[in-house]
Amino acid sequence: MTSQTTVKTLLILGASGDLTGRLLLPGLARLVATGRAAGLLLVGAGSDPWSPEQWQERVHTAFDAAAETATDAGRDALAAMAKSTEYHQADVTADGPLAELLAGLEGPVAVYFALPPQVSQKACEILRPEQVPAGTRLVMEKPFGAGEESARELNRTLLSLVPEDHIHRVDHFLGKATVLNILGLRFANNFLEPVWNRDHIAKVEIIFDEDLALEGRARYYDGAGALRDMIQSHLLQIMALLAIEPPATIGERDLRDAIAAVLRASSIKPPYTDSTRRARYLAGSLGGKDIPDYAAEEGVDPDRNTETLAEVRVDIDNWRWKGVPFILRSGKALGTKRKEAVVTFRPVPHLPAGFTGRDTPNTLRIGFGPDTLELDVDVNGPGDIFSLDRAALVAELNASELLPYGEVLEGVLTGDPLLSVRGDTAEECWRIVEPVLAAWAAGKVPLEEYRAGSGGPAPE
């Protein structure tokens, strides 16, 4: 059973660095603004010798937006966690630092690690359960682990401090009004459900398509490129919430079990040069600012092929999907700013003699942030009553007035992991892309090529 003991104290380790000032911190701005995060402490900790004064001001810095929106309760509530907040320099690798400074925090504690991935697993290794105090939650950023068998062994780790509805593995990019707008979608409605399988659905696209380039993100985006990034942490579970069953209900478990039968059934088959892409952008312009090579980005390793488009096909091999192709993309530097899932259906087996004009499957898009929802249906044209022609059907899903690492936030500091990813989980998304990432690393599929600023790598 899940524990709803409220955090006292939220200790970000990264304090210093640019998840924290960037996303982590107007995040919970908004939180505490709305009144959600009532008597809450701030703790900063980073290997940085910053003083309190440097502190303070980047936390008044993150929460400026916030502030200007709030009500005045929510400026006293910023105001409050903004001058009680404290900074302390540590380094959390080595024994000793962190647990004194958990002892010395007001509990239960959650511990956001604000870090690179190798530091965070290495932080938790020192750390020993007996320095851990009860109610203690960890927070972990994507990626979880380097692989498979790395993930397994921090899951490990993690479950000899807390347990495992202690452990949040977060992935902000699926924020609760969007799961739950899925999931609405999905079941609230009895003319889309029936026809939600095999059937009647000819393949589903999950497209996650950005704009801007790499943005100074060498340092981890070089190690990592567009299969690691996003899809084996966060389009896989988008999939996941799109195919699952109907779970008996929309608690952790119920839902968190449906997620996991789905990606246990699913799989990138080979060979993998059908079944995958993968792409470097060239110089380009983007929004009218020149674009450099990837390769010639500061901080790249031309040698290590990072890719920075990637595509897969996915097969789900149950009852309800066999045989639909599942296509997870993500690019960097394209064009477009394209965020959706496009559901396209078979065709009518016959449509009567006597109609003209359009004659095209239907395609429901959803979109992620802002939310929306567009279905794309073939209805009379005007003039001739037997010309068909395309109508969509558009509507503006609910959207949450916090920011996505609020919703994350939230979930944590009141011990709800429903949008953290289980262990178990994390493990099966690398499993499925852990072959994919081995052959392209021995040269099996080409290394396409794009200009910044265009669509993409031309289609096959």
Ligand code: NDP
Contents of the next structure:
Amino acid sequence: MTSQTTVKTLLILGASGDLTGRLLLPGLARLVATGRAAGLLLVGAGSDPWSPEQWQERVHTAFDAAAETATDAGRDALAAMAKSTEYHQADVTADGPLAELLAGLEGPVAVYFALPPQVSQKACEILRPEQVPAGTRLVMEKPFGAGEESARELNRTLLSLVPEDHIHRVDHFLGKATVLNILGLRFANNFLEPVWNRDHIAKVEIIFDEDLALEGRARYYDGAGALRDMIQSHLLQIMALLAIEPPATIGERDLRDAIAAVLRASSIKPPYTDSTRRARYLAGSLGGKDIPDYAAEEGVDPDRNTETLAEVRVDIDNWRWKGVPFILRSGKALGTKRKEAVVTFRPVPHLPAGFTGRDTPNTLRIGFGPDTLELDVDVNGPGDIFSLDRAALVAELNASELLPYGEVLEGVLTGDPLLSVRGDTAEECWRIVEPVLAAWAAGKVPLEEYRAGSGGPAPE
Ligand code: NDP
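Please supply the coordinates for the form predicted together with the named molecule, as a counterpart to the form predicted alone shown previously.
Complete assembly follows, chain above in first position.
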């Protein structure tokens, strides 16, 4: 599907940063190589006095990798963008430079805040509405605010500059293909939706286990931890997609309304010693590499008690889900990488007497990136036909030709906020986790430990 960009200029603030180099430019490169960003001007800006050549070199590094697999037309598009790109030095927290930059660029402009969160916030606060040309899109990275109140404050600031549908709060975890795969699975299969409720589902687990440790990211991660970094943002979004009511369309309004309704019904209930767990990794080994204690990693303040693994039980208090636990878990430095949702169905009400062997509840596993599906069913076993056995129906779901950040950028450039987190939802996600953050900060839930490379803390 080709799409028309409505944005003429993509301005990346934080041009020298990690996000820009590692994720944004490669994502953009693959998008450009498909011919879907024709005519777009790329502009980088940062507080460093970079020469135009330094920025061009950064762009080339990312674009060259995409060019290797591109068509001739794709290579031409990449070369044209790399040739026309500009770099501007600007301290965006000072009064004036960002406004001047915006005034000098061909609009509509999408401003990507690839900056530390406090810097992005300050840059937006200092802008005045009359300095933001009509049609400007503001692209905000996570974390969006530091809590419900600060997210609300940031929303107010942004809404004084542009309308809500011109604000893109990025959640790169859910690429477009993954979102649509979940929706297609749920709403295009009549055998599934009638059992997708508390009468037939015992629990839903959403797991993001990483087999990577801190990887030198203490500066950001030690102040965040697993609950803020993964659950507050990404995993609650996946939970919402798995739990929403069927929307009439998959347009942004219907879908984002449905997501907001589910999140408003969601909470983590006290006592938090029952509904949450937190843990920190100890020295161990990952993929043959020795890993030190998290507390001994460079840049970590052990007294912060930052968790590297968080698990919470979310309750969705509505007709469909009352009483069904949604377990959300994410951890670092675990022995096995897992990125999936596991839906466990209730056992059959009565298994006819005479069957032998396993009678285990059905499970549906939805894997993310690559997107996969596995339905475990009980079937009659080989040999003894009375004996039950397990069979797995496995499918690979459609992948996107774009990288997740390419999908995010395509949404921004074509003016489609479908994949962006809406303002009320960003606040709602903080509302859900804030009581837990407070209880953890007050030491009300013990900080458990697990060895790097293990499966996490021992089951309770
Ligand atoms: P970095 O610290 O690597 O980069 C920050 C950038 O901001 C630098 O280019 C820096 O330029 C620039 N900057 C800082 N202050 C100013 C200023 N006053 N005016 C202009 N530019 C300024 O951060 P990341 O790239 O890692 O993160 C950026 C955002 O993306 C954060 O919100 C982060 O949470 C989010 N994010 C990052 C991910 C990642 O993997 N890195 C993943 C997901 C989200 P200079 O050095 O010239 O000051």
